[in-house]
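In the block that follows, a single chain appears as C-alpha cells, in the form predicted on its own.
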Amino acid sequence: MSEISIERLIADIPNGARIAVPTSRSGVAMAASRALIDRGVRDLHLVTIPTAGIQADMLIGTGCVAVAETAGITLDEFGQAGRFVAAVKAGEIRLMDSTCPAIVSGLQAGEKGVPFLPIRGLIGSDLLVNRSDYRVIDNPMAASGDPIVLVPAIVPDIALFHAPMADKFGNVWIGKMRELMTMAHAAKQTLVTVEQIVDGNLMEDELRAPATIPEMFITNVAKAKNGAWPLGLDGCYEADAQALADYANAARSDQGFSAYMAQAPAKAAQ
C-alpha cells in the first residue's frame, strides 16, 4: 500500500455521495472532513451510524450536506449542534429522522446483502408516518395480528472513519469500535485515516486480527496524526473539552461559526 495524503484520500468523493460516518466516540475522521469542506463538496447524503456530533455539524454548516439520515446530531454535554438545528429550522437540509436500532439494522442489511431487516421498535411512533421507506407488514411467520416493520438496507457509497493504525498491506485495526467493521462491510468504498501505518501484517497478529478490517474491504488509507481532533480516539488520546466547548459556543450563530471555521485549519494543526 502506498501512502497518500488526506487530500488525495477524499479527492474522488463526488457531490451527492451517500457517506456513512460513525458516532463521536468511535473514530471520527475530522481531518478528512475538514479536507472535504476545503474542497467544497456539496449535496452529500450523510448517514450517521447511528448519531453524530461536531463532524456532521461542521459539514452541514459549511453547506456540504443536502440530506441527513440520523438518529440524532448533538454536541453531547456541550449542548445542541447549532448549525444542524439552524439548517433544519430553515429547511436547508432534508432530515430523514430515525432511531439507533433502525439505522444499525439498515446497515446490517447492507452488510448482509439483503434488501431489508425486520424490527419492532418503531411501531406506534410517528416515524412510520414520516418515513415512507419504512414498511409495516404482517409477520409471515405468525398466524395473524403481528405487525412488524421492514427497514431498507443502507448501502453507503463511502464509509469514512479514523482508526488507530493500519499496516502496509491496507489492513486497518479498529480496536473496540466494532461498528466500523459493519460500515466497511456495507459500503461500496471505505476511506480511512489512521494515526500510524505499521510494518508487518495485522492479520497475522493473533491479538489484533479479530479487531482488524481486512484490506479487501478498505479502498484507501491516509496517515493523519491526531486525525480525530478535537474528538478523542479510544486508546490514543482524549477529546479536547475546551476546543469542543469553543466550537459549541461559536456554532450558535452564523457569524460565530464562520469565524471559527476561518481559524479551524490553525486549530487542527496545534
The other form holds:
Amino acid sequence: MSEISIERLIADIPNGARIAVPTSRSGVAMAASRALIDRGVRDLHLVTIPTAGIQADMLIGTGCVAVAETAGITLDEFGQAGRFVAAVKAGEIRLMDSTCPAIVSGLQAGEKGVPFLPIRGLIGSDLLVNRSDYRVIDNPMAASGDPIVLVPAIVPDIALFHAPMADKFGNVWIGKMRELMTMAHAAKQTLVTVEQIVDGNLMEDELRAPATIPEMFITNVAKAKNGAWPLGLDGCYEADAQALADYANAARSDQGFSAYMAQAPAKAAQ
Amino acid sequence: MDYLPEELLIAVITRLLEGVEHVAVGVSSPIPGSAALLHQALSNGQARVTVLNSKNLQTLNDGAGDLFDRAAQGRIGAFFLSGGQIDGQANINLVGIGEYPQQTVRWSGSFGSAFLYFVVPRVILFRDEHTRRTMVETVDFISAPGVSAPGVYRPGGPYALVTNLGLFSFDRALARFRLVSVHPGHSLEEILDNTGFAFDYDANPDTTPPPEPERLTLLRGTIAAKIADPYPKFAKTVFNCG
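Can I have the other form now, the form predicted in complex with its partner chain, not the form predicted on its own?
Expanding to the full complex; the earlier chain stays at the top.
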C-alpha cells in the first residue's frame, strides 16, 4: 500500500455517502474531516457509532450533512454541540434518533450480512415511534407473547476513523477500540488516518494481531500526525481541552462558528 | 461535620446502592460516580464499579456494545439516568422540548437510556435541578419509558429519584413516585411548588440524614483522588483535590 495524502484519502467520498464515524474517544479522523469540509462534500448521511461530538458538529455546521443517525451528539464537558442544535431547530437535517446499542446491533447485522438483529428495550419510547425502519415482532422462539424490536442492518458506504498505527501492508492497529473493527467489517469502504506507519507486519505480531484490522477490510490509509486533534487518541495523546472549549464557545453562534472555521488551524501546533 | 450539597447527594445515592455487586456510571456523572466509588470502598473492594470515560475505573474492551452486553446479561446491578425532563411516570426525555423533530429546545440525544432502563434492575434517576422545568407532568419526548405494558421484557427500571431537594422512591406497579425524605434546608412545600407531577407523600416527611462522618472522611480522601481520573474539574472544585 503506497502512502497517500489526507486529501487523496477523502477525495472519492461521494456526496450523499452514508458515512460511519466513532465516538469522540475512539479515534476520530479530525484532520480528514477538515479536509472533507474543505472539499465541500454535501448531503452526507452521518452514522455515529454510537455517538459523536465536535466532528459531527463541524460537518453539520459547514452544511455537509443531510441526515444524522445517532444516539447523541454532544461536546461532553464542554456543553452542547451548538451547530447540531441550531441545525435541528432550523430543520436543516433529517434526524434518525436512536439508542446506543441499537446502532451497535445494526452495525453488527451489517457485519454478519443478515438483514436485521433483535434488541431488547425501546418498546414504549418515542425513538421507536419515530423510526419507521425499526419493527416490533413477537419473539418466535417464545412459548407466549414476547414483543421484541428488530433493527435493520447498517451497511455504511464509508467508515472513517483515526488509529495509532498501520503497517505498510495496510493492516491497522486499533488497540481496545473494537468498534472500529466492527465498522470496518460492516462498511463497503474503510478509510483510515494513522499516527504512524510502522515497519514489519502487524498481523505477524502475536500481541498486536488480535487488535489489528486486516488489510482486506481497509480501502486506504493516510498518515496524519495528531490526526485526532483537538480530540485525544487513547494511549497516544490527551484531548486539547483549551481548543475544545474554544470550539464549544465559537459554535454557539453562526458568526462565532464561521469565524472559528476561517481562522482556527486544522492541525495541532507541532 | 459540615458538608457540601454535593456531599449530601453522594451520601444519599451511596445508601441506594447497598447490596449492589456492580455499579456502572455513564458520562457527565461525577456525583453518581463518587457515590459508586464510595459504595465500592465500603464493600472493602468487593463491589465492582465501571465509570465510563475514565482511564482506570472501567474494563470495557469489547467495543461500543460492551457495556450494553454486560447489562443485558444482568451483570450490572445499578445505573444512573437523568433527563432534561422527568415526569410522574418516570419517563425521561433526553431529546428536547416541543414537537419532534424540529424542536424549540434540542438536547444531545437518548444515548443508552432506551436499553439500560429496561435491563438494569436498579436505575437511579438523578437530577440536581428540581424545578417545574425539569420535573414535569408529561415529558415532550419519551427517550425511555418509566414502566412497560405487561408482557414486555423488563427486568430493570426506575428505583429512585434523587434531586437537590429530596429523595423519592418509585413504585413500578403504581407508576408513581413517593417522597421518602426532604433534604436538610428544604421543605415539603418547596418540593410541591417545584414539582410538575403528582406524587405520594406524608404530611410530615422525614428529613434526609446528613452524610455519615466516617463516609465523608473516605469521600474526601480516597474517593476524591479516584474521581479525579474522569472528573478532574469536579475533584478540584468540590474536594480541592488534584
